[in-house]
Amino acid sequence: MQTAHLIYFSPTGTTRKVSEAIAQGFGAGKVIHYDVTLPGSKFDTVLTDGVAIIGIPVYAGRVPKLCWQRLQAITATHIPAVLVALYGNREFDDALVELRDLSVAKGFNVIAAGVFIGEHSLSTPTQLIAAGRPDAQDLKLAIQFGQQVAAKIASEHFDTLDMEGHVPYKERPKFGGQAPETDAEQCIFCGKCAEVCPLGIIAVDLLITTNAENCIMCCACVKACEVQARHFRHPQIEEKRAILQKNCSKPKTPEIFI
């Protein structure tokens, strides 16, 4: 297999993990990463060969707006592309068709797509929502998916790809105004929360401060904190977390479109 271009937005690492498993299934001779997660990670690139894997997390049934903006600079000359969407065991809604439309507009030839489960950003040790996903079985399926895609490419026979979702897309909810906070007594000021924030809105000084107005609620800072000093306890978040735990506890399985 030729070069695999891994293009992904992955604040908590789940989208990257599945994308890498698919590339493993390809048996790609070379893997190039285009990680658009962190501030300044903008690639002004035209891909002319190989196969692209374009991965995103699903935020409220849509491609995250920040991710959408950072993907704009990557274009292609009609190379094959595999789409990957990770959602937190609720629904992926219109995110996959939105990613398809974005990819096609940027010159990719979408030949396959996969939807996988990732631990929900609001999952906590005491309120589990798809905790530990993607698990070993998910990654095994991702590898098998990559093998199927490799066979598809080798056949050079591409049919019109149908996938679930609607156009026009569902309305994008407004993020911002709520953000995780730091427990000053637990915090060791390691700065890890600031390092993983996709927007760079966490400042480490005498106190840890967060610009909540721009927070996208990915909770990368919460999951990266090794001393559990970051928490998201806003009343509206607690209510949403309880609803998700109640209604989305039955494990869902990955879906592929090829």
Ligand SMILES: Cc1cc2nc3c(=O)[nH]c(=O)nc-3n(C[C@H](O)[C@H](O)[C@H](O)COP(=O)(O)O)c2cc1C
Second form
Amino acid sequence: MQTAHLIYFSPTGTTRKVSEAIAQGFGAGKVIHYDVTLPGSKFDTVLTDGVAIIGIPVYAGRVPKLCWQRLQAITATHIPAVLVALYGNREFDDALVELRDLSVAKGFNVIAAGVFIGEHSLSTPTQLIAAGRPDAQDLKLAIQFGQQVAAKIASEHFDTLDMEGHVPYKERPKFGGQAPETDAEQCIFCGKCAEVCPLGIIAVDLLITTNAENCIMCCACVKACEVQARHFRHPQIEEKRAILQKNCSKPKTPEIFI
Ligand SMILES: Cc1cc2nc3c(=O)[nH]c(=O)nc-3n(C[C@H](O)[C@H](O)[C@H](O)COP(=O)(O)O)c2cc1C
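Structure of the form predicted together with the named molecule, given the form predicted alone:
Entire complex below, previous chain first.
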């Protein structure tokens, strides 16, 4: 049984969840995690055997820049790779073809890809956007996808793979300057928000302060807060959240390219 190299960036955990389900369906003898979500997580390695499952969340229809920077030092000697893009029920746009191009340039042999739906980073308990995704049906499909991948590898037929998306990729908007904030009256200073921040930009002292300039708006801090003291209520974000809620409420279905 082959080793599965699980490579992912997943601030709110949906990419990790789906990637793990695919590995489960694949029936790997051993699963090695390369989690590049937190600051300082960097793996300097050349993968020479087994299968890679590379998972990314979709940010503005693209692969998050930070995520790819953190994967810089992982390369491969043409081992098979399965790509996974998690999106929040809007669109995945060019993220999958970008992930394919980046993976091929690193020496992976891309044999399959899937797009799955995860709860949107901006979803709140009162304004739901793809809340609860991936759900049981999504995870069942992810496991089945893993089984299909195992069958494809056993067949040794690796035809060219078609997938949705465009080159040149859509333009990336500029991020930064907006960040979630903490309601001091509700905060219990547990430090969980700072622990989960992929940028390490939250400081816990007499107050919780956030260096908004470098924030990627992943909302890991908001979702990790057990007393709901952390909110993302910038007017532009409120507007975006309302648009997403209005236009992206019809649940989308995962798609497989194999
Ligand atoms: C800055 C930013 C941009 C996003 N852009 C998109 C997008 O273009 N399309 C979409 O459907 N979801 C988008 N999302 C939602 C995420 O793709 C979704 O929440 C994903 O499940 C997060 O993955 P994670 O749980 O592994 O962190 C965006 C989220 C953030 C923070």
